[in-house]
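The chain below stands alone and is given in structure tokens; this is the form predicted on its own.
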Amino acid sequence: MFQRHPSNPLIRPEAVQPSDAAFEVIGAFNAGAILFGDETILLVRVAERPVAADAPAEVVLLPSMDSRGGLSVRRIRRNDPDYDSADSRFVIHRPTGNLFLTSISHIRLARSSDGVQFQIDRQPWLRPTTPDESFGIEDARVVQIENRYYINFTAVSPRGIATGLASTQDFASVERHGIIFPPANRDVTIFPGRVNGQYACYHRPMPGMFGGYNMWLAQSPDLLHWGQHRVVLTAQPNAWESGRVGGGAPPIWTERGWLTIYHAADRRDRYCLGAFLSPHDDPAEIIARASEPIFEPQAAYETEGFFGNVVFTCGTVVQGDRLRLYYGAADETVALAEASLTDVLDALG
């Protein structure tokens, strides 16, 4: 169903300006995207890490945000004992389990007329500004509703992985709203619109000793203050959504229900999207559903990256028939696929 567009990836890394000469980009992906007047604005995440003339190969670099909101780097050895360095995207520090990112990411706004040619802002849009978010913020969302934008995120610390808040009525200035999930919860889409008089979402707890990565529904009154949870997607044992589920873009209204695609990984990992549909008046329902993945990892800018073999969307855009999926692309790039949406409704049955 989905054509990828040939001028794939649309956002490189090294298109994308550092916030900071003492940083690099190594990721711009896992982008929320949205309509804006005559424009496509992307909010990419991207993600840097620090560069040091001094720092040998045997040295990791670790940054972080400091107390008084700028950036500091902590420096490990990677033959310490005390410290798990296998995996480039963290280090664990063994005696108590606490992990430290090698990268930390914000969000940077992309505009374009056409949806394919971008001009990335020269500087973050939102960055890391209180100690819920000192690891940084990723994998923004965006809706309209009403005359609003509101932007949620996630916000990864010390304390856990939250999700926050943002909203704006013209992309210059923002406002913030605080989390609104605590940790452990990421993978928030919220729907363009209430349902039932309500605002609503998918998202996304990550427990621990019981239970596995599924999707839940939330309902609210002010976008803030959340409950009547109801699980509507679980992780299946054996197959392509084996290791967990969770929220891709938010939620597209159709005549047919709501069209969700959500992302989902297999126990090595490999992520992939899939696709249901519910009814407009309740959306923890799953009126049809793809069995297969929609879209899955099959470019080599797709399979080879940072973290190959991930296919991730953050936000879509309709234009009459045509369905634009902007997805993170081996935690790298940000890419582009197309599709008819009827067709992709068909596929559902």
Second form
Number of protein chains: 2
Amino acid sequence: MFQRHPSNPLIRPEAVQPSDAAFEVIGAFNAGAILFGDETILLVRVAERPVAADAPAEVVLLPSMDSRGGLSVRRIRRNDPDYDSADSRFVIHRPTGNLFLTSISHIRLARSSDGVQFQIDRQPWLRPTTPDESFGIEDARVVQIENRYYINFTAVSPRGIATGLASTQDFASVERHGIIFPPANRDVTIFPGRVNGQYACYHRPMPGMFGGYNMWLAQSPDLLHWGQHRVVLTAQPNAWESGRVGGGAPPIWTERGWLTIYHAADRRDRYCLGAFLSPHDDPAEIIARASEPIFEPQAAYETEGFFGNVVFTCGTVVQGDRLRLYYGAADETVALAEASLTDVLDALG
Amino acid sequence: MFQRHPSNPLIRPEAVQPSDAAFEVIGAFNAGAILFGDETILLVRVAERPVAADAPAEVVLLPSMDSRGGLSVRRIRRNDPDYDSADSRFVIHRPTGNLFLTSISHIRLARSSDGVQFQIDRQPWLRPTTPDESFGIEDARVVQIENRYYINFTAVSPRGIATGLASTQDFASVERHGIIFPPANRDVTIFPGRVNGQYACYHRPMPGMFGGYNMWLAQSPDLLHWGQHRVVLTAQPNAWESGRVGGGAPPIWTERGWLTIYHAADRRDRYCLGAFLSPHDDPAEIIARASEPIFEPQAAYETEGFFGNVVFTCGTVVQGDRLRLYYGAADETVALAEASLTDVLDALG
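Okay, that one was the form predicted on its own. Can I see the form predicted in complex with another copy of the chain too?
So here's everything in the complex, that chain up top.
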């Protein structure tokens, strides 16, 4: 159904200028996507780590933003029994349970006239600035609502994983709107317009002591305050979505209803994409759902990399019947796959 | 500073009629409290478990509400290696991480003309009815806002631990307003009126993969949709509040500012009460805080019981300078302690 673009991956970390000479870019992935005038704009998550040239291989560097907005780097030995560094994305301090990330992310703009060849900004567009963001800003999604573009992103800090909101009219200046979902919540996808008079989004709380990784609907009068929380989709018996489900790209208005492309992971953290359809007037209801993944890791740049066996989307661009799916591959690169929107809808059964 | 009432505990489980002949009441605790006309009304959390008369001692019964609103009881053997039943409050299914409660709670009204001797309703006032509540409804807090009384409560289910809202004008009929904080979030305390034109509350997200048990402030235009989330208080270096902090009773307006009595636990789950003061116009700020607990488990009915070493408040009643602190003792009974409001404020330093 989806065809990978022959130029994949479209954006590799090597093509991205570090935000600071002390950093190297290790990931450029999970990009929000939108048409702005004649351009396709990607809001790329750029993950950086301190340049390790002076550090022996057995040392892990753990970057974070300090209280003055500067960079702080914690150094630990990989074989230190107090630390668990088995996952490439983070390190856990066993005595306290505290977690530290091995990279720190910001959001970078990339622009293209054909949606394939992108010019990448040399500087961050949204960078960590508040105590809620000291471990970075990740996974931006963007929607146009009236004449503004709203960007939600994951704000990570020792306080937890939360969701922040920002907006722009021109993709130059940007206004911050604070935290819209407190920890632990990510993968928020805002609908591009009101549904029954209210703004709406899907969000994905992460369980505390217990509970599932489920997709919830919330509604809002103003995009800032959210309520009326209802479960929409829970992890499914199918192996490919038995671990967790959560938002992917913002929902797409189609004549048949709202098309939602979401992410799902199995219990081994293999990430695929699923899709479901909701009535125009009730996004809490699912009227059709694909029983198999609509897209799954197969290409080498998806199965291998910083965190292999991951395809993860934060945004699509629809023009006529052409659906362009921008996705992060292996938590490392931005790639593109294309499909007929009609084919995707027909596949929902 | 606080004097325990000589009639403590005011309400014991034995005094509460079970909601169903198949149940026995094992806890009556963590009561919201409010003055309603000449009466003090408590919204008591009543915890029940299936009558175990027919079950051998090595069997644990795990109650929940099924999809038709009936009671479902799972039976497991205490020595089954697939289950961890070390905590009296819950059992964990090791292979899946799924958790089951050993009791199911609802909210029961108790009324008193003197605030000490209570008449307990014979039936539940708020009982689990939705899939978000299938493990029960817990820890109600109540505030008066204009001519309505708003009750928030913890809604527990396999989906997680969330916060629901209801309201009443007469403590007879009650209206439901859905989920206001999705999982994992509890210990919500709503301010009794607007602050700078907006409703406000403290809430306590529970960490997902990581993060702290911190108190956050949120604001709302309508009590249903919440946003502008900001951290107010994090766990402190003092041993008594090093594990977690979270809302206790709804904030109290005083001439010196908002007085908040919160709960804090150490790393061994010993629960005390702390207090802080915030400016009238900015409840995200703390201008004074007690460095020691203002109340801690000492009496036998606090140190021993269903879950010992716990004092936990969901509500106070203030008349003149007299502060009546209703609190749950050992997750089992309702008790009362009284103090001079001035003394409490003076203790904040």
